[in-house]
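Only one chain is shown below, in structure tokens, and it's the form predicted on its own.
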Amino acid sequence: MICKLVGVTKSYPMGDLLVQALRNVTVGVGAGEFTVFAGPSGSGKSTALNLLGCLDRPSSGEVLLDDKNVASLSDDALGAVRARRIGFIFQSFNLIPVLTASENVDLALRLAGVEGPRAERVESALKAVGLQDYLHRRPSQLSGGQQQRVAIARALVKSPAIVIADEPTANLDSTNGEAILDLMREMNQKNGVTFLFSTHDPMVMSRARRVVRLKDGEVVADEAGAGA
């Protein structure tokens, strides 16, 4: 297993109440998987991915990355793990408006501590997502689908072991959504990158090789996806 939640509970205070987002969840993900965490709003799917992506800590239990419990790491150490080992693709793209496409992608390498010449690596990443002619355009000069491609290039340029994609098609029309999913599936098959999705979009689930379904903070099904 490349990453795993072991007996994880995650609680959040809400006024005088303590809301349990996850309840004693154990689920592992193997290297090279193309897996969807599915469920309605409030099911715990985004919380599970945030924990696997080292963006949050469990209230109890272990979060394993390469068999190491990262839940006990310091904030700085967790940040280093995220920068070097995990790529993120968000539904809102999260590109920096004043930076060009190549500068947004290059920033991921700088944050990962990559030294020396990076331009060729950045250009190669943008070429892989079909944006070799858009290197110097800012996000406002790109369509939604193109912005999401920049976000994918940014996630993949540092050769991460895992890519976390939270509702990656939510702000895209069906044509762009299909193209983005085809691209990510190609990256998964060609380069063996592990993709983990949080979604309730049937189009995303139709591509998944595995679907982990959550409800009320618990795993209620773990089954082969239509893309298996």
The other form holds:
Amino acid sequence: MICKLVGVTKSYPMGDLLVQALRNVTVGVGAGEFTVFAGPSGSGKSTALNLLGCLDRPSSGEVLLDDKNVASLSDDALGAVRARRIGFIFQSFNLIPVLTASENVDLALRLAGVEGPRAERVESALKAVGLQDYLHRRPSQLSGGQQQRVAIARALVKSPAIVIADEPTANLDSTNGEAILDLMREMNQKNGVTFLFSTHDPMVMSRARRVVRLKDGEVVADEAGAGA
Ligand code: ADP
Ligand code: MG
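Next up, can you give the form predicted together with adenosine-5'-diphosphate of this protein, since the form predicted on its own came first?
Expanding to the full complex; the earlier chain stays at the top.
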């Protein structure tokens, strides 16, 4: 297993109430998988991905990354693990507007503490997502699909243990969404990159090789997907 939630509960205070976003969830992801967390809005997908991506901590239970429990690390230590080991792709791309495509990708390498020359790695990551002619464009000068490609390059440039993508196609039209899925799958098959993504869209679900269904904060099914 690359990463795993073990008996994880996550609750958020909401006034006098506690919202249970995850209830005693145990689920792991192994090397080379192309897995989706599927479920309706509010089922706990983002909460689960944020925990596996070291962006947040559970209320109880363990979060294992490379077989080590990261649930109790300090903020700084957790941030360092995330920068080195996790590539995270967001629904809204989350690129830094004042930086070019190259600079956005380079920043991820610097935050990961990668030593040695970086320019070639940055260029080849952007080339791999088809953006070799857009290296010096800012996000506002790129389409949504191109921005998500930059985000994929940014996630992959540091050779992370796993790429976690929270509804990566939700802000794209279906043509661009399918192209992004094709690109992810190609990187999974050709380069062995492990992907864990989420969606509430049946089309996207059907592209995964493994479908973990969430409902009301619980895993209700874990089955083979239709993705070739
Ligand atoms: P999904 O990504 O499947 O839509 P989420 O993981 O975002 O689901 O949310 C699961 C539940 O937790 C929802 O009921 C949501 O309202 C609640 N929740 C998520 N984040 C917070 C938060 N920061 N504060 C309060 N409630 C939250
Ligand atoms: Mg979500």
